[in-house]
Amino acid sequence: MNAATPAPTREESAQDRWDRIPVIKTGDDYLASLRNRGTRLFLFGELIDEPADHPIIKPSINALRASYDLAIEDPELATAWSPLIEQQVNRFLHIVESPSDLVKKNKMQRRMGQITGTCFQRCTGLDTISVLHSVTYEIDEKHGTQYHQRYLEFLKEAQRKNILIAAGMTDPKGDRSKRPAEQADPDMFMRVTRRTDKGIYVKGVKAHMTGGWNQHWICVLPTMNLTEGDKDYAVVGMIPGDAEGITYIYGRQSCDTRALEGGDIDQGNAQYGGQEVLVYFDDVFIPNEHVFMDGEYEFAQELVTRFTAYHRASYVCKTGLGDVMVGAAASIVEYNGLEKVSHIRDKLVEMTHLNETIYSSGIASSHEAKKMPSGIYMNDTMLANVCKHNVTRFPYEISRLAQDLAGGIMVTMPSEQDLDNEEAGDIIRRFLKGRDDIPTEDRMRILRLIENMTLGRNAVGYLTESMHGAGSPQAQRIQILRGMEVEKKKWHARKLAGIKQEA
């Protein structure tokens, strides 16, 4: 280390970092693990003293808490036997030993979507530990490094502690016409700034980080293919969420301040929400034991490709949200007394058809998984990309149909405060009623839920994230082009047409 650079107060060993994190068994344990961490998080221009208790942040924490609750309530679905530590572990921390594991993962993701109606923020961590199994193994095979054993030791402890991992992959990118090493600001992509005998220091920003503050560890990863000139940007490492040098800036969401108003009707889904944060790493230390790539630039593209194969299939989670949307649309139809109208029933059928089409391609990619040299299984790449490409389109049509069935009152409805006002409330209860046997408040709650998921806070997780998460639509089209095997398809067509061709 340069003598002019003061030593950080917490250049901790891997064990020191683990010692700060408790063993988590229940949702209550998880909530307790987030408090008193001393993190720096900005929200609306203010440093938040205790983010775990902030009303805007709390719904996103609840969504993650549900993953702990599900493991207790339905262990067959949400846990798995780990050969690494010889005990049951949360399925979100389980390595993929078979196509069946991937199928169960997809079923768990759909169930989590049904429970929360939002992004529950754990898929990126699961897909990160999945891709690192094969990539670290293959780096070691080529370079004689020790990354794979480091990874396994980390994963064992992660399973014992039952912790959460966020994926820090997306860099700001700056001038898109330039490579990482060519940027005017070298921190536009995360890079290694210096190395010591104990570890490395990294600097840069990771954007759009799903559930970034809510999790115990952040795994930083390259965001694109790299060249030899970008070697300092070829870095993968695990960093605790409370490490020195990290600053979080909370992402704004539509209608998020409704959580500050009191009441719960206008929030639409008051219990659960998603979270995205901008995270600045200012010379953050990573001990050698938690470094899984440092300079092996030729593996960056393959890491991204494999991550997206896992993660694009993980978007079957949106079918759980789609189930909620179909249920909400069917409910408002019933509350309006229109459930027997044929064209309305047909719209509900269309919503279901689109939702199940997403699920079918995602789960097919899991059934067709292939074994990697390290022993782990990976989703079929073509079908995973088809799944995600469906997700970039179908939730928007499902949402359009839900809004069609809801009617304009969804966005012109008075507030909960007006409903609570003695004079205004009487008018609202009388004239915003549908069927006589359905309370006006129930009708308003369903309308607010549809608004929440199609225009409000959880439209982030259902719509915009469906468009841009795990790569925007063109990224899937590129992968589909690469895997479409058009020459083989032409050969079959020409053969059947009677055209002579080479075998």
The other form holds:
Number of protein chains: 4
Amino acid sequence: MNAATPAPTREESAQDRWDRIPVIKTGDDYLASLRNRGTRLFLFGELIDEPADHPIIKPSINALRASYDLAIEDPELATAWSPLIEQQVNRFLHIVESPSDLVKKNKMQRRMGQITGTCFQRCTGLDTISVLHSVTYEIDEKHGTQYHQRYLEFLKEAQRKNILIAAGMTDPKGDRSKRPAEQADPDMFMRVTRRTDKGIYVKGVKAHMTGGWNQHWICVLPTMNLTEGDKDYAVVGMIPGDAEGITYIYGRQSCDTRALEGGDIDQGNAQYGGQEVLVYFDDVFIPNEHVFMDGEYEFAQELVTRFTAYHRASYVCKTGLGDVMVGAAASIVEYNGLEKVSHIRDKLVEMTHLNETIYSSGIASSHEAKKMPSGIYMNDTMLANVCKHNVTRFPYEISRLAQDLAGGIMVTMPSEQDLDNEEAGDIIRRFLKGRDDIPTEDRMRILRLIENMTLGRNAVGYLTESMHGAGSPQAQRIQILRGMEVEKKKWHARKLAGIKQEA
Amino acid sequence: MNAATPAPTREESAQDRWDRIPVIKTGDDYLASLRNRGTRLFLFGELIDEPADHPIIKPSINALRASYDLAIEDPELATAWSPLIEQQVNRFLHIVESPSDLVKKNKMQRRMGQITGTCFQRCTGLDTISVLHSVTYEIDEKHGTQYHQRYLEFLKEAQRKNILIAAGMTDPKGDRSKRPAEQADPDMFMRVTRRTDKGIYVKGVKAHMTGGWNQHWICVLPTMNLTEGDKDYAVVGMIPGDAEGITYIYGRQSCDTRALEGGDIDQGNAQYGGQEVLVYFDDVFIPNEHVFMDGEYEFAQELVTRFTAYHRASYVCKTGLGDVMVGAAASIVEYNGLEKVSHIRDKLVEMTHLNETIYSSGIASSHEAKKMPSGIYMNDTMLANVCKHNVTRFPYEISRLAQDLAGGIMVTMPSEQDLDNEEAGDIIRRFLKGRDDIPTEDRMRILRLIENMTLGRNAVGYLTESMHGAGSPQAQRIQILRGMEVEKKKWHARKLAGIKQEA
Amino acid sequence: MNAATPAPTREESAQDRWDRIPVIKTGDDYLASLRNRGTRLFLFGELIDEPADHPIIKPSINALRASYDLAIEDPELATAWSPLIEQQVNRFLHIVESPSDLVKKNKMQRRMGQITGTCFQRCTGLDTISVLHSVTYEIDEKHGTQYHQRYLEFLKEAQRKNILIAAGMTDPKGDRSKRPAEQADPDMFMRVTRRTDKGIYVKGVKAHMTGGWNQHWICVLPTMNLTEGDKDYAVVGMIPGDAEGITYIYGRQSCDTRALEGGDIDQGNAQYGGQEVLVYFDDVFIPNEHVFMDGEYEFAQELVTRFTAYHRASYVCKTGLGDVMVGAAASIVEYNGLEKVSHIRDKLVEMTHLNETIYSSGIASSHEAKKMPSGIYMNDTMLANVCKHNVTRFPYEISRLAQDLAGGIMVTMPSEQDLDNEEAGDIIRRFLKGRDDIPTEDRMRILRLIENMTLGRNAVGYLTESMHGAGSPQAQRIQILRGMEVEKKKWHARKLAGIKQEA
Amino acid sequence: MNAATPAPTREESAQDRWDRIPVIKTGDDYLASLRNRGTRLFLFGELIDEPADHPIIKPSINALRASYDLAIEDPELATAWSPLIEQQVNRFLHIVESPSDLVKKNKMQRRMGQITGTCFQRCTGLDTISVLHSVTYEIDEKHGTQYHQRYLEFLKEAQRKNILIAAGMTDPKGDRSKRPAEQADPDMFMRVTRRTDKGIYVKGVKAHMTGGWNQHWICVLPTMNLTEGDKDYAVVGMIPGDAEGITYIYGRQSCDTRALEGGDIDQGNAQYGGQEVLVYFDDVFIPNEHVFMDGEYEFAQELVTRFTAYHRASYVCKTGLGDVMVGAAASIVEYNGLEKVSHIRDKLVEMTHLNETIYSSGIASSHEAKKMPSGIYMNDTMLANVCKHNVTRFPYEISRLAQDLAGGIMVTMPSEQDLDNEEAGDIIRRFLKGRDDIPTEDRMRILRLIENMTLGRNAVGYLTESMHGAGSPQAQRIQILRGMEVEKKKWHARKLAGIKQEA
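Would you mind giving the form predicted together with another copy of the chain, to go alongside the form predicted on its own above?
Below is the entire complex, every chain and molecule, led by the chain shown above.
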């Protein structure tokens, strides 16, 4: 089935789509739910038969799976009571009912980062359902549409089945000086190509979709503000990951093929990894029940601003990865017998200080959340941008310090296969030993973990995604400029300087 | 009275001491309460007759006065309901009953910073009453003493009369390799020299006491952990600022004498300033009712740790000064007609980003507060240290950027007297003009304000005090080291690296 | 004579002007040469009778004086052989004959910084004569004028008499969106108002002129590129500091009036200081012999670019001040008995590292000097800009670290007069002692020196002037952008990436 | 031959060893010289038959090869006149006869960095022959030995044959609290195990040897200061890379196996790479003619200090890689049509500024070189350490900025094989296009180059090696502490503060 070119997609009903997805309780259920979906996924130039079992893909699935496991192990942290279905639900599917919910979300994110050491890909889904709550409500208020009710129905089912939602936001954008409707190629931004009684058809590409294949639903959303001429581009809808017409192309990551080598040392973090995919939607059908915006272009900007407010504070997850970095650096230092050395301790302190500074802006942003007309809470925009902006800086410095503490051996060390070779292995074990009571292999494992997070597969999540996820640094600076209340600050300064002005 | 050497101090009763202090409602009441106290204060080598009216001292009094005015103008922010006396009280005298109280405290501190552009000197008092609540409670628990009740009685009267409390913490320390009781000069740390039925006598010096003269009571506290041999140094007590036996020596500040020149431009911020004094206690009596620790040396360390937890988060006040810096920089940029220039806007954004990062750690520390056995809340220690540690860095960078935006004219500009001279004034007005519609004088005022906060009188508060107040940077690093939970972080790292360890 | 409004200035001959200036050999000669010049100088709203003896002005004169003394004490460093007059001359008047001359200039500047701890004000003069060598030569080449010969004659006499030259470059600029000739006030940029057979008359203001009153000659120069319409603004000429028609207004500095208090502790650096003046030229005559440009507007930009190339590398002088900062910080640390503490040593290392990084870019810029058509050498523009750009950053961080090491006592310490008071002095001496064998007064002196350089009078030179002197940071960034050879760099990148391109 | 365990090595004569190596003129000659050497090299657990042709090793050979090609293309830069053999020789084999030679070396290093974008592995050899010149001379002076003459004979032959020398310096060190002779395993530091009439036998391991397999000779050197008990560890000798008893184990690098995938896009820089190997010497013979130290332990520290002085300034090579980073970032910006955007240009300026700051300290260190007793020049130690210390910081920030400019697509982009697949390739080409006239493939190539240098194979050289090569940051800080002349600086500070001291 995988190899063929897609036929025109069926107008599959909302119910049929839900029926394909089982109720998921455990991590094992989740893994089973990904198999046999018949999706078209390219990886290294080939369509992959069963992506769920591919060694390169598996670690990214494991990371999401940990979100199911955590809900069982620590329900207070990772679940919440849903008044919608009157059940305890995974917190990643919970509506934000208070600032405290946002703080708990942050703590869960940090914990997930500690557990996986990578991007666990579930925040975009949570932030999507958060932003849609208020935006659908406000569209309905203005236009008399029914989006909010549709959204609530979808969400109830999502909570009942305990599924995953990926956000498809970033369009390729083409010529950046032109609006969506002005592009030479009309598909450069996702658009509605056709409307029937039952639903709509969308066409376009969503780039760097985090965990895009690993989730049950994809929510497509506009990527920026739109004008009247862009009406067909103003579309929000939920699409099952195995809908007809979707093609996935897998994004490659530094050192990705180490997962194919066998062994588990050189991967650094053999169990967990991130996933980014390029997703092509070739006239994919969305039934009306799953359409949450169609044409209300004037809400696109607000939708994006609110999404980034939620999502930029979600980058507090990187403090969980930062905890792993501190732990890895402290471990290698201990393995080298140097944990008492003053300048070394000082570097661990600096790493911690930077990490906790990030954490602070996340928590503060959540604490300062305000209630929206729809009843949901949204965290403070300024502080969310400050949080993310620190994330574009401090993980790089933390990473630099970790490399400092690791020593050059991190990048000159022989391979795991050499360790397994009898002759080479003997030399390595004998001479690459640190403290006497620590096996050489453990020392190598920690070094490979630091390599993994600063140069390798999870450096993608810890560094580059920290830079660009939820908007590049300049995007935050623009929001900070907008929110800085400069007139009020000028007023205070002039008052103190003794300049006459109105009160 | 001022000129004579002090006679042996009377064993004045607690009641007599309170009787000297009126009920204070307004800023004017406060100012009146400082007059005619007969204190001994040296400034520039002379005993000052009425410090409350001295032009150098006045701005520091104004800053505290603003805390009274704010309580009237914005009671929601600056007052709170006290269950102790069942009245609304100034928030600076309020017991922390919840994390929310701490957040409100932070917001009041930022606002006070915006209003005064300087150190308003009232935080040490609030943080002192906060820490004494839990510490006196715990001493009583262990030793069966009555400190907590004494403390509550004091606090009720303090709330009723709405008075100010200065904290006297820093001893001169002498030879830093020796403990208090080992010093060649036994007075290098404050100690109890005598005990009678009615109370105790203390002797010693408290250095850089913030707003030390401006407040009605001084609470003396130990400055560091103590051992059994240091018992006489383990003393906490409340002393009225006009008690017999106290000598104040005024700390000088950059550009302090500009206040003596007449005019109000060159001072930069003519209305508000900070105050630091060196205070000598020469066998000063404290009645038993006002003694809150006497000999329980083992609580000294915890007292200091908790005090710094409260107080390091109080440095969020500097974000109010940061707001003034941003406002001043934005004003000079506007006066020069350059507010649209890209790199200039970018610098304002950077200043704001750094300022809000500090704010975040304050708010987050407050949000994460925990309840103490005595019923009071204490903010998170790690995040309080992170907050203060950022304060030792970012104001310097904000200040550097403000100087960048101000231009060199900030330090080459002629004096206010030259502006007042007809001939020189004409040249200055004609040639130092920026944008056509802005009076040269206004431009000069803003430049002098930036000078004031980056080089002048209030640079003391905005920079050097940001560095050293509530402990120098290294003190925070030690706390961060202690609180970083490195074992837990190592565990996560080793788990991900595939190293066998106990669960 | 000082009080009257200036009459129309005489057309004084070049010879008469030189005749007023004696041959200067020693620092004493120099000081004598400044007296009785009958200049009009405003300071604090008054015309000063004899500026050379004013306590606020004296330290700035001392700094220049040190350049005479150094030439006697260390002639190898501070003098050079002039082929123009076949004599050894002060290096500050020497033509750059090789890269090695530039390196020696840098070393002399660092040494002068170490000796004075302030801006010694003589670099603008040296950089002016350097840039005029090549520019006058090239104007003559194009226009057949005689400027280069005039310049050489002037320089010979300058070398013979061993005089000082101040550069008057910065015009007030008024409305920054308009060119000089378009300004509402035609005098917003200095211009030629009249031409006679004997010379020209100039009118305008030069702002923040470093050491403007302390020098024998002022060279006025255009401040930016000019167009044909700005011809009257394209003027370069030498004017004696006591020429008729000049009015000086003294720039005030942080803590300037401490020099009036008596005593020498609280000044921090009682001997040396900088000077910035605003100078008004009211139709001041320049005889033709001293006119080096008049109307050749197309050379203005090159003149400015070359001047900044020389002058931005001159900021290597700040490494001399940096040495003093390191020395002061190391002293206070030693006085506190803490010189072995790891984090403290580390901060001294960081200060040194930053300081030597600045030094490196100065030396490298000099080493990479190229020969100009006129025979003079000019240092590398890119590296000169890099040098100055580091100067806009690192002194601020060095200063921050020095404040860290100094401790809060730097800004809470009582005044010198309190130390002189018997009672207050006893308390201070007893309790503000550091290490037992160090007098309290010495500790206070070092603390005042750090205050002087980070908040006080010489912070003007060490910080704000480091930011804005020779152009603000953005000016360097523009030059770095221009000189970065981005096409060459793209070529290398594309070659490595395997992209086809022309060789 | 490769598979067998080594027999006891022959006492091969110096002449026989030289005879195996041809005269090398071109890059092709060099490549030929590496083949058929019969070395034992482990890579991924296997002995490699012909390393010179292995796709992972080849790029590292190409980088060294470029040093031969450059000597032909630009002899003025990359060759020098050798008075030893009265011929023009490759500058990498030239004795430093002047500061100018050191500056030219720096310029050649930067150029090599631009050409290869990686570590070209030839600096350790040059710095080794530089340091041995003075050290052998001084040992002979003291001990009457003949090392210097032996060294000169070796060097002459090296110049004649135009060969490569790798430095083997870093011993595994084992328990860092113990000296070499005290280690449980006597081979933890390289040592002399046997001495015969003809020469010596050495045993031990040299870790992270840069380009260790790619060069004709390995010079083993002590890694730190030694005491009398460590005499057997005080050994310096030249060993041919194919000597009996040597086993190489190849160090793996991030993304190394991309070289095995076919294609040349995903490698980022398909042509050039670095090499680090672990080398085990199992009783390897060195004939007396090639022994340059044997037992003179007291010279070990000086040897290391001088080596690091030369070698830390050699890190100026990273400015060549920095040029490639700037070029790559400027290219991607141009491909996106964003080269005029203000904040983007500003980031390119910042990258350049940092890069040139590094360059400055290298050039300055060379310029300030001093002559040694042996007649060779050594660059300034302080500035060399400053140079390297900046290299441990700025490339990380340059890399961060490059990732900022690259955009997230750098880490989410599909593989080259997907581009080659017809269906996936069409989607990629259509949607990952930037500016209309730029092929998608070119855009991907530049992005892969940035990935290569910030996360991939050459990030090893650009980042981690910048951190640890020639000593980790703390090593430089120790040298800066030693060389900072703090007493002189204190003297200046105290003089200015008015403290009495000796002149």
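Numbering follows the first chain given and starts at 1. Basically, rigid core = biggest C-alpha set you can superpose within 1.5 Å across the two forms. Note that the coordinates shown come from a computational prediction; the quantities given were computed from them, not determined experimentally.
For residue 497, the displacement of the CA atom between the two forms, after superposition on the rigid core, amounts to 2.9 Å.
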